[in-house]
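The chain below stands alone and is given as structure tokens, in the form predicted on its own.
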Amino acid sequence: MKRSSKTYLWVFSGLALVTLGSLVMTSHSHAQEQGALYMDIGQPLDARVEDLLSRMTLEEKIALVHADSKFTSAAIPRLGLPRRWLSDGPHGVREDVGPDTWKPAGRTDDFASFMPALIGLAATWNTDLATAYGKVIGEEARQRGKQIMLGPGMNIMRTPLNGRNFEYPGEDPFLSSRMVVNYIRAVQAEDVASCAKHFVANDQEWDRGTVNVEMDERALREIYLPAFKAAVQEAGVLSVMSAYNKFRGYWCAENDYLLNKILKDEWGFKGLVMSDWAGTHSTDGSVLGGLDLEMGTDVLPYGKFFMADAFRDGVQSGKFPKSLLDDKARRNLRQIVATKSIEGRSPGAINTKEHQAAARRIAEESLVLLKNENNALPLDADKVKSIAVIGENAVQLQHYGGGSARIKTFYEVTPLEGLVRRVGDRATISYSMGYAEKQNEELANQAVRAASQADLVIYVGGLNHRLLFDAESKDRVDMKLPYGQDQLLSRLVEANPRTIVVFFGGGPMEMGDWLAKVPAVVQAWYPGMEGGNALAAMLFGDVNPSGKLSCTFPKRLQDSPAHALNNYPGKDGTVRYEEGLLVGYRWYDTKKVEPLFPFGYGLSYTRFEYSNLSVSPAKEGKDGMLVATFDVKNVGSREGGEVPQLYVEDLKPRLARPVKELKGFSKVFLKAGEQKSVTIPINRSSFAFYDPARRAWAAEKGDFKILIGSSSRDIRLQDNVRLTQTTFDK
């Protein structure tokens, strides 16, 4: 029976939305359990979980493994377990929705900080900022009473068209791994569980709920799994979300190979696997395939969920072993106990000055300077008397779009607002929209007139979070700029050659003939609530850009591997990853396809020189560890940040490999004239590939090149190393 909303009491205390009856029962029963081992916070986590599990009835265990509203699972008052609240929010804690609907709940206490998109965080190449980012998410989730945050997303950018690319850290598994590990650790340090998603190969939104993904084992292991493996084995993530799609013929939520054999058995994952919303398809498949928590199935009452009454009946009849239910309950209890949901957590914090500062610094370091001809940037505020700001994204609010990533934010500084704050008292700033959803010639004409009358133009365009662009459930239809922006930009630069172009967007965009004519281009991604301030600071030189691309920008869509091989969006319900390992820069570099802007690329207002590379054994001398040491010097006149990147090339691989692969990086900040020694560790995994025949990672003896560069295409230093023996690692 559907619950009446009248039985609920809204309580914003971190437990939220419990029945009046439950309040009484919890108090009484909780007192009865005071002497229980699981109530002793001094006991080991596993001991507390086992004690709690031993006290549970069949019905209570079943209540743990399925939802009882859109974003909750039921309280168990007898044992003092509060209702468990989950929330979307890779970029901030999502607003609350109604118990049985996707419509907003209409609350006034569900605001949150709007952080830069994850693709932008990855573009900082700064793992310390990933920690700062996760701390904001964790503190705000705790204040909002959430026990599990559904993020970070860590799917690989296989195609530039994926509508959710903005939610993910780009195309490279190593960079993704380093960023998400720090993010997850920081969230969970705040007694909030992270949920690594979407496991695995949900790399397109087109037909995401039906498409079957076929890929070889090396591609799975070397490209699509590493970030998840790092989340489990390094970050200790407490939950993982299965993907919508099928993998090798089986739904990811019911995939024994992915969930049981790899995630749980091979990697030793002790946490829970939850479904994506409406991503569950059967009782037998879910129960046996490795799912532990069913969320969002589109059916009421909740007892009709696949892992509700039908699972209970299957246990009672002997169809499913009791031990299987115990395993699922244990995994859910582990998350509950680990996040202090029983004894209660301290209050969190929302939108503090520290959160705002973190959002701004992440935005500043995410900005990628793609072009800067004749030092067009930074601008001199004392010399600019009039600015024509043009483009819808100069005023478009981005926080409430994109699907599950939308945020009800306290504020969002737009680019126009940021520019007015920065120079409005010293320069005349005009604004023209220039384009709209439906092409409008008069808007374009007005913008061109404004451009012709100003000292310079700052154009803010690109993509947005409307459907068919950067939004959940649909992919982009092409890689072109929408709304006639190419034609508009050609007219603007003709009217005023001093046109600075700023793009919002979650991935690559094709750029027209105007690119050769404009002096500067900036990729801003979706920079969050402080984005306008960050952008203005960068344009006027208060901040030196240090972002680097976390994905390759191809010249045209057909150059991208999935599209070059005609393997998107799939045929007859199946998409085949025939490009294998050659994803992103691995494809462009190996196939010698010239990109528009390469992976790892980003300019600065200063220049950096690299020198004195040496590769030597690490001091610890264990496990064949090496270190690459070299100098980086700022030879310009401004303080700035640089990201030296370490790539490894196998000179004589036994199995085909990309020409080079990212295996290390470091972000360094240098004052003008300053030089620093940079050290990047190299271990055996840096040389390894997955050998399907041995079902193991092989680091084979032989010769390798260590390449140090400012991007994947700008290699500054190199050295040769030799492995003297072959090792295998499961």
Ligand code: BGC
Second form
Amino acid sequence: MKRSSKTYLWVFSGLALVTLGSLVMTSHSHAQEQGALYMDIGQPLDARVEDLLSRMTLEEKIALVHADSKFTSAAIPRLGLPRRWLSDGPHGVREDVGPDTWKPAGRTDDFASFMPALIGLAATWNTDLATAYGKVIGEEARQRGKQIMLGPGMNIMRTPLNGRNFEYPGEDPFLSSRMVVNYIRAVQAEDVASCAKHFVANDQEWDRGTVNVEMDERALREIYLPAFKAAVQEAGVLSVMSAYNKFRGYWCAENDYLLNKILKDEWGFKGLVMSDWAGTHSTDGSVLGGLDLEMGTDVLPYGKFFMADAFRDGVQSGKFPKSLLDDKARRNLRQIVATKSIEGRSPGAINTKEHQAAARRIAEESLVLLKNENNALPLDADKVKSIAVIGENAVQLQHYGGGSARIKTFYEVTPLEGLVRRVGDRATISYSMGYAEKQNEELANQAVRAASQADLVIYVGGLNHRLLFDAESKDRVDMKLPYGQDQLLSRLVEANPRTIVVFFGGGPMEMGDWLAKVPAVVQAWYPGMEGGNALAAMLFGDVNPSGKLSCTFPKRLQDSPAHALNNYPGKDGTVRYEEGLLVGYRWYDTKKVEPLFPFGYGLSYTRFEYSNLSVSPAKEGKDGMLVATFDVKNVGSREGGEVPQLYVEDLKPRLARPVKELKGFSKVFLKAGEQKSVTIPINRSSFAFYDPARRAWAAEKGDFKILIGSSSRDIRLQDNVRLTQTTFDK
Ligand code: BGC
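Show the form predicted together with the ligand, please, the one above being the form predicted on its own.
Then the entire complex follows, led off by the chain already shown.
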């Protein structure tokens, strides 16, 4: 077997010996393993795993199923298994902490690219960009010596208030699935394991460590599970993280139904299930409930972990069958072998030009233009003489916030910096904060003065990663703009009607009366290290916005399903998802509640016309039973990107269904005047609902409408199709 050379870097810190570097491996040229099958990289994965397993002692197997520091599990030098490093997270490779605390390790080689938040990635509706994103994560993780990256998160936006909405791909299971599948494939193509998290129903941070979630089987199958299922079955994700909460009375980390029955038996998941950090509650429950790797439990030494000495003793006494431990060890080994941890990986790369370009492109396509009256945007750089930039988020660094998704970045271009780079040589740019951590009259007055003296205002506000906004462990308390921004915006637009509003934030915000008066509003999410450049390019028209909302913006919190039904954050320790399937646009459309900005919505600097829809049988060998074909034409004067969306309406459902469900989309780029034919495959699954009585997906004969829209509420074309046969799929 060919062996890559290993780097050994050791540093003494006090008395402790700390390993450093991306390719830290313990010595492993042992006579008995030379020539062993598992060392032969030409052998199939399963054969290598079985061979390795057959050589392991009980203690070694136990070492595989629990941590030996905050983010590692132990090396097994005798067999040449290096220490296994895990790392957050979804938006880049987190700075190192520990070994036994959450405190930063204080290293100087743990910087990483800071990518746009996943909610923004989803708003690109561009699956190629999910691939580009995953490649950055994978390459940087490899360079940093990480075997498992703890992401992507794929919990569904059930409430606008969830403090981690920014980390997740929004409210729709189909869009989420498409994005996470490409992300995961790209990470894993770099010999790094992804981790699909948090399985499942960790849809609020409030009480996340205790709350019990109750939902019906259809909501589980149709809304909350699809992204995980796609991660497992389409992307072959190598690990899954269980959620903190309980599901139907049992902790997610020891939930036989979720972990053993659904994930492993039904879906055929062969990877490992790890706990969330300190989300393990008992030895019996975890061992029997399907957990394979215990991380983050708040005890020391590590032998006291639930799946350490107590598990070993249980196997020795015959309380737990050996086969159970073997199964868990096998799942861990599978990830270890699949990520080439034994033979060693080639070095990765960090913050390359390509990574920066990917971050920029994703940020550009994630920007959603919510309002643009009388073509207020794009701005003409030759005509703007003075700009008053106002708002804390014009200068606020976002990378080191939000919780486990934080990044120690090399750089972050703020909006103010981006604007200065773009037009600083020809326009006078002033900056005023406008508000601080609370409403501040003096700051507001200064900002209003600056606004009245400039040609135009670029306001950059919204939310941030401070606790009670977009941050882990707590939710937002309401959907309003904090720090008196509504009042400030009313005053600014009064002082200068040319007020362009840009919001940061991981989800929807209520917007005050000022909305009717300002000419333009942009939703920027958290656009990452290239955010300021991307934003300036979009405001000045170098880039034509093509992002579409990955979540509905309701007019007010009470309009949104969980809140309308008073089912958040739960009563007596339980939250009941009584809205069932009606999450996001499924609720607003079915209940006819007018949103502020609908799901799938986003403006462009050009206009697109749709025509000639036909739905016909797919050609043999194509990946659909039917295919929707239609033309999209750019009828404006600028090049631009559009996202045609395909929704299916069941005209006479046997069981109640939302009025429409997203089942396909495409992102097309068109030059001015150009027309393209777009095809979107339609499968049996596009028509199916989950039939709890049969425990199967039912595509039932009957009539359906195929709706093609520029958003969920801007349907441009439609056609009827009839299914003549009923089919059931597992
Ligand atoms: C979060 C996980 C994260 C883990 C490790 C937990 O608090 O819920 O998403 O991966 O910490 O940092």
